[in-house]
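First, one chain by itself: the form predicted in complex with the partner chain, in structure tokens.
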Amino acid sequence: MQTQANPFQHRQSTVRFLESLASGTIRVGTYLVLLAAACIFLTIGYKGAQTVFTPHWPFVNTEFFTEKPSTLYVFEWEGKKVEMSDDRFRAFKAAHKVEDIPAETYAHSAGGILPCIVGTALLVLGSMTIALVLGVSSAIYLSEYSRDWWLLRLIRLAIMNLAGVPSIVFGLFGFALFVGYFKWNVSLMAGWFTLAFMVLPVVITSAEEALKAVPQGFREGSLALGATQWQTIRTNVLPYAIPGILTSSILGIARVAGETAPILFTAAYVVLDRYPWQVAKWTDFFFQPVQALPYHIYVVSSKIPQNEYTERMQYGTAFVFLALVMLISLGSVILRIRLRHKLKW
């Protein structure tokens, strides 16, 4: 036996074997998660794209983005299967002077999703405005004014617990308070406040983090020059925290846009025959129900059968919604990275 062998050489042993085995398992586990998510992205992306895009000019299915959802009529006409939305079916009958054509009908499977997109946008805009105003003020108090006392600890506890409340409970709460007690009925306002309260913890936490990231020197420098606390915050803290606040609030937007349960009974209707801007009085605007993308997906995936005719609407809506939410989160990620590079103090 050669005694002068390199004492540090690599040795095969059970430990080594187990090590590589375990590493492999961990890697497989991780990639399994990634794969599962990819399945969802790809299926919905592939099938949805067939609805959303068209192979010829203008490459986008304009009908899908500019019309209301309507009932789909499938019938045979001169030996061919014809699919038509409600309005067109009626026009078709009138044009051909036929009283009635036997047809299969599928609710919500024709037309487009414009009112749902508009409704979701309105819900997000309103609730984020409310949540930002309330949340940022709250964060300013927490990070700039407060000292450590029992009430502050209680507030932090409340924020943490609020973050864990299930979204359906917010829905029940909004229904009891806004729809029932305040008599706002099922309306934009009720939805706004319900969603705003739901997303409040996210906004407060991210705003507080952004405020904390502003160096203490900025505050001291300002205070030492005789600025009041509010002057200091207004001129020397908030301006530098706002990019951070907005960036992390985008996460809140994704959450508000994505949730269905809170608007089930507070803001969303399955079908509405008017667009939100078609109101008699401007005050009615706030007290009208809206259609929303997530609710529409819920309806088309649970209330109508699965077949080749309904599939278009189902995957198309899911695709548009998923793409929207993903773009928002992508925006958040990119902005955050850029912000990290930009801010150096």
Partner chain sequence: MKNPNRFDRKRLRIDHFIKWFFGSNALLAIIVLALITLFLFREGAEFFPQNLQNLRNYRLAGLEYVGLMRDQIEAHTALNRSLQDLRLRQSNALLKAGKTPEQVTAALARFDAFAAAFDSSVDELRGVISELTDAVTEIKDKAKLREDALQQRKFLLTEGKRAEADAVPVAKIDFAAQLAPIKAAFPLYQKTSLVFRGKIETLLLQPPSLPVREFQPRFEQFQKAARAYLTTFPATERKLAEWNQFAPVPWHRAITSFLFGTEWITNSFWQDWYGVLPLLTGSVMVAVIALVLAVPMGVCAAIYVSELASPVEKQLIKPYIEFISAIPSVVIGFFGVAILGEKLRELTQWQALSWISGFPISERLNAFTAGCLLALMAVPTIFSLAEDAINSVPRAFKEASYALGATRLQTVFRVLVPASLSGIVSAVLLGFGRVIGETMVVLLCAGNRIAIPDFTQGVSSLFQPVHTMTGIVAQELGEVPNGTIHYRALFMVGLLLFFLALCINWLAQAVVRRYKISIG
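Having seen the form predicted in complex with the partner chain, the form predicted on its own:
So it's only the chain below, everything else dropped.
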């Protein structure tokens, strides 16, 4: 007796084979990308930790976190090889009453990165504050007040296109508008607005989607009880959209902190003799240049002769930079999770 074939039995065919091959290729490619990323992060972590940490108490290279970048002097003294930063080398000569000591010099290979950390933190906080205020305000208008017509659709298309514009274009835009036309010069203020405009499309799009995710019943119930539209948005819509808005801020922080081209044109200097708070008038704080971690990495990696001392500074700066971005992003993630647990519907 001949048995009938199961119609639901898996059959091998050319189409299924090609689908399996494509799926396997994508899977292998994904694993290779993850492996490459893991190798990069492990290399930075291993080599950067050798600069940031020390084998003796307090187990942290405090000089690296408390001093400014400076020139490294390498010389022989009493039969020993000595490495000193510029300030310590001058003090050493004065203490030993020596006019000149033959030494090899290496730019940006000594001292620390405190001004770069401070500058990066200021750029991130200032630009994200501006981007969130402008972005959330724009998203509220687009989601709650505007009506659907061709101009609005054109605006949304322009916002989506701006999200794909290269960062160097935003840098040239900021240089032409804020540095040149507004006469802000290379300053913290020019860097804030340039970086804010760069992440504004991401913030607007994410905030608008977060506002649209709030159930329409929340709005209708509030309006039925006599609340105005703004009262409804402020009390019944925005609080529940904040977790989604914080998601956009996390994406913005990662991009703002890692950009080099915009701050190269608008905000950063290679060498500064003072910290941002060392100003004659408080208004000068906003109109002075700063140092930044990504720009410092760019300088020590490509603008000066490479050697073992510059490599030590490169990996140490990259290690701290990644740690700083992770801490800021982690803070935003924790805040978003807490708000999600608190605000449920």
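Numbering follows the first chain given and starts at 1. Bear in mind the structure is a predicted one, so any value in this text is a computation, not a measurement. Think of the rigid core as the biggest set of C-alphas that the two forms share within 1.5 Å after superposition.
- In this core superposition, Leu330 moves its Cα by 4.9 Å between these two forms.
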